[in-house]
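One chain comes next, on its own, written out as structure tokens in the form predicted on its own.
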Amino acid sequence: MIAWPKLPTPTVLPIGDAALLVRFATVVDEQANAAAIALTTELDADPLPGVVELAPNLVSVLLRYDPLRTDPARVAGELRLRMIRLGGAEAAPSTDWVIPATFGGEGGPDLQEVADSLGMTPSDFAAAHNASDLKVLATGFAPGFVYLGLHSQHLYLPRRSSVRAKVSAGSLLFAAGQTAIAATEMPTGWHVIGWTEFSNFDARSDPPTRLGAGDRVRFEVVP
């Protein structure tokens, strides 16, 4: 059995009249996004009374509850005692995907801007980009946009000064240690470094997303 690793105390903020935030930290890192999957894995399988939404994020947890049904109080309360049980719980199974990618080119119009402010070629910027298999870290913000990391500190470039009005789907970003892929055209402060034909959001299916939260990422080099 795998299980979840230690999960830091959280914070829980009211949000309005009818939504609390259980936030685990307030900057990106493994071990607050692994708490912030695992507290959704768990409130997916047995919900809290009166909670009739979960948006989940990279370190946090919205809960939207009704509160003709339930109070602010009452859900905390429940959410002290789930948070205990998860200790030493069994982490959720999670999917290996191979992602068929190409880098730099049209798709990549930033690829060799992000390589020389990294001190790389663009070939050995890829190289290291996918040595190692990136984790789902969340999705949201667009239908089917994926966040994946989290990079070494080696590879870690802040977003770029200015918006591009619009990238196309399939576009692979990279800033702040991560690499998301774009699942609709959309604008983007990242640096755009390759495409994929992968796409993580079919309206028609159920779910109409393919990735999960916790999934493991690896992109293949198409030449």
Given for the second form:
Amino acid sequence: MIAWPKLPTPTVLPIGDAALLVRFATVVDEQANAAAIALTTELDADPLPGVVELAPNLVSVLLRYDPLRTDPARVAGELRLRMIRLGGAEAAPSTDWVIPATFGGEGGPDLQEVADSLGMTPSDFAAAHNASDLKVLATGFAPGFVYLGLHSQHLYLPRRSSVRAKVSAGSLLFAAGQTAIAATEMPTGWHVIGWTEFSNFDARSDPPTRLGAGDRVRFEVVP
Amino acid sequence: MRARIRLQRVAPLTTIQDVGRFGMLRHGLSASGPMDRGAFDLAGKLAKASGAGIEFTLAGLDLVVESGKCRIGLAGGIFNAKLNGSKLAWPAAAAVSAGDVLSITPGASGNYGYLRFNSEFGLEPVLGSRATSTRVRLGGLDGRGLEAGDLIELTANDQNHYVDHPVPRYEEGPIRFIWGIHAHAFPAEVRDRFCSAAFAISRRLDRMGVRLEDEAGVFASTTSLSLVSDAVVPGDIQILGDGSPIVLMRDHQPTGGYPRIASMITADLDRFAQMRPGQAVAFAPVSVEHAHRLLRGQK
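Target state, the form predicted in complex with its partner chain; input state, the form predicted on its own:
What follows is the whole complex; the chain from before opens it.
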């Protein structure tokens, strides 16, 4: 049984007149991410009255509510009670995934540049990248798009200054201490370091994604 | 009632929509759904329809009923509608049957109109909804916009759970908003000018977002902030790195990393969606409580 560390106190902000954002930090941070996942798990298991949808993000949780059934003060009050209960809650069950991926080559046109910037060879970079499991921080932005992290400080690299108009589904994207897997074609300003056959989005399944926030991912290099 | 309808002339960005695909934000999908929810409901009321409908754009739509019969409802903006050459009132309700020709042409105002039927589309829902998101190629007809030549099959609908929604009134005046999650990051002077300046609807608008022209240069000196990507809702007004304001609409990306100064209130979002390029738009802040009173039909 793993107890969560003391949760950071969230800021609760209205987003328009039908949603609240419960924000645990303003930078991406492991503890705030864990808090967002813990709160989502708790509210999924025992929903708040009038809350019609939850969406966990990197360091926050969006709560869409029905203004005809509840109001933000009531939701915020209920949230405060839940946060107290969460302090000693168990970690949500998570799944471990092994995802085969090819680094560099046609599917990873930026690998060489990324390795150069970090003063490594491409294979050393891939080894360092895959040295430890990564956690699914959040899904969002695009169908099945997952943020994985956080990498240690020596692998930190900001985004590219230019945006690539289109990368293919399965692209492994790397920037700002995170690796993302694109599940659909998209434009991106992240470095494209590799490619995987693993698909995290299938509109014919419900739910349409496989990886969930809190899951652990290990990449297995396919030559 | 069953019917088969052939689309003959279709404007770009015409899509099949229903109330939307909710619960999918965490999987990376926004809800989609009608740009003007009130008009969609009104077209449904006129057709006694509960299911999906066609959202058509400025240039309208021509179609022919190939077989069968059904009841239709038309609403949204102000369009010109003719059934077999005879002018229909707007909004309109009518019974159509095999051989009938419906022609909808541009009218005095609005960007979006709705055609609904008292039958359901013979299309499988995707993740619980028939709403089309062309951005992620999902729902509707293979996730794409409708085209001339498309055949719409309407099946007998025994489960027409038609609900009589109150019909919203459009109000004049500024578009009202709740201050956004990054409002504090804008200097007080910029926030003041946001509430007093006139913006214009630009030509760059679609179901994802509407760009505003900032002729007064309210956001000209805005410096780009580095923000964690966070949840977005329809009506959020974000300021891009080059200082252009963009209002996120029904097919928005589920998360965004640009600073958001404001979020439009639900009661004014439909009216905003119907504003045409070149039209002036002004903004006024209200409290969440006030927005809720408006939603409940109170003043």
